[in-house]
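Quick heads-up: it's one chain on its own, the form predicted alone, in structure tokens.
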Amino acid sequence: MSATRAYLFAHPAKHSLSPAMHNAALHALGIDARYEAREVSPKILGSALEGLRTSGAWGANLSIPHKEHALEWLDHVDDAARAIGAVNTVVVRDAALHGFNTDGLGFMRSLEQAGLMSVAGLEVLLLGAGGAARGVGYALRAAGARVAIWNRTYARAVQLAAELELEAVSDANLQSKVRAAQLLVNTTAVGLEDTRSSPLPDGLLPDDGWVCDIVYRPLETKLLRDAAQAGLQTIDGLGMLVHQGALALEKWLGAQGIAGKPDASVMRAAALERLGKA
């Protein structure tokens, strides 16, 4: 049996598409290795990360709720992940733990794949202020977008906006900001496993432009369904998942000196099959 070389640490972990994606990519590259999801509660995150040092593993992906809390356990964190304040990829190199964030670049690649080739100068509204919003907001701002952020708890929006030099949006200003947004991105969990809920009130959508939801189960959330019916361009959340995963695998292989670049189309097909949509 192939040795496990990379992990997903998440809580919960059992419904993750990451093992299907990564194992398909490894198989396509002819690499005898395996990716495995592990249920890791916040209480044991530190010991799980420490265990990577001598396990022979290449590293791990981090998902909810670990992205922001892992930094204290790592030996090195790259500048982007430090600025974002969240890590989703840990690379083991000479028993040292190196932290990166591939969420932002993965998100940007998903936009390009959908046909949105540049966000420079666009009015963007992010919904949510969690770990995913950090990566997405950082990447959008770095690409020249004008980014505002709304969160159900306004204080969290204010805090993240201050850290990433974004604009915080209050409930009082939400409607006008949504209407004016040229790209609206839901980074909250509203709509996850639920086709009836949207992070926005019924009828409130941008007047024109793009709507993206990083939720990928279901692939078409209520937000995206409403946006499509209103004639807006939509982008599902699977693209970000696939591309951030491909970037993480690229980092692990590079650190091991293994040639080969993960095929994002192979990873997406595997994820779709796992979702039952193929």
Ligand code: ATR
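Take the two forms, superpose them, and find the largest set of C-alpha atoms that agree within 1.5 Å; that set is the rigid core. Residue numbers count along the first chain shown, from 1. These numbers come from a predicted model, not from an experiment. What changes on going to the form predicted in complex with the named molecule:
The rigid-core alignment places the CA of Ala228 less than 2 Å apart between these two forms.
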Second form
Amino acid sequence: MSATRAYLFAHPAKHSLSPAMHNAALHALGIDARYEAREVSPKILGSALEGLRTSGAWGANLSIPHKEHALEWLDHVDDAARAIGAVNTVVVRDAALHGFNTDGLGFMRSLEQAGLMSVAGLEVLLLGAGGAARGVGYALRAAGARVAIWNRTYARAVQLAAELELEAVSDANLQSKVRAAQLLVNTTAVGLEDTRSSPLPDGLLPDDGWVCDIVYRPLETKLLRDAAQAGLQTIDGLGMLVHQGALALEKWLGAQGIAGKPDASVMRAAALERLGKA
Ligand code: ATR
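Next block, the form predicted in complex with the named molecule, ref. the form predicted alone:
After this comes the whole thing, all chains and molecules, with the earlier chain placed first.
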């Protein structure tokens, strides 16, 4: 049995697609190592991270609910992760813990893969102001998009907009902002395991352009179904998951001096199979 070199620390961890995705990529590269999901509660996050230092592990991915809390345990946090306020990838180098955030860049890669090559100057509307919106909003702004945020709880949109230097959208302005959006991104939990709910009121969609949902269970959410029916271009949420994973694996391999680049299409196929839709 190959040694486990990379982990997912999450709570809950058992429904994660990451082990299937990473193990498929490692296998395709011919690298003798495994990725394993560990059930880690907030109480034991510190000891789980400490344990990485001397275990021979390459590092770990962090998911709900650890991304924000992990920062205090790390020796170094890169600038983007610090600005986002969340770490999803820990790399062990010389027994030191380095934190990164590959969610934002993973999201940008998923846009490119779908054919949206540049967001510079694009009018973007983000729905939601939670943890996921932070990484996405940061990356879009860094790439030159004009980003506005609407959230059910307006005060959270105002807070995040102030932190990331974006625009907050009130309920009164939602309709005009949606219609004018060239890219609309759902980062809320609405539509998760629910095929009948959309974060947008019935009948309201952008006039033209792209609609992306970072929810990937189901792969085609009501928002994406409505958008496709209206003739808009759609981007599903599996792309962000796959590319944040590929970027994390790239970092671990790079730190180890192991040659090879993870194949995102192999990772997507494995994730799809795990989702039961291969
Ligand atoms: P995550 O880290 O996944 O982004 P989160 O920080 O709990 O999770 O944020 C969830 C987001 O989904 C928030 O923007 C939340 O809106 P509120 O700030 O108003 O809570 C949004 N959300 C969750 N359920 C929602 C619903 N039924 N309608 C609209 N927005 C919802």
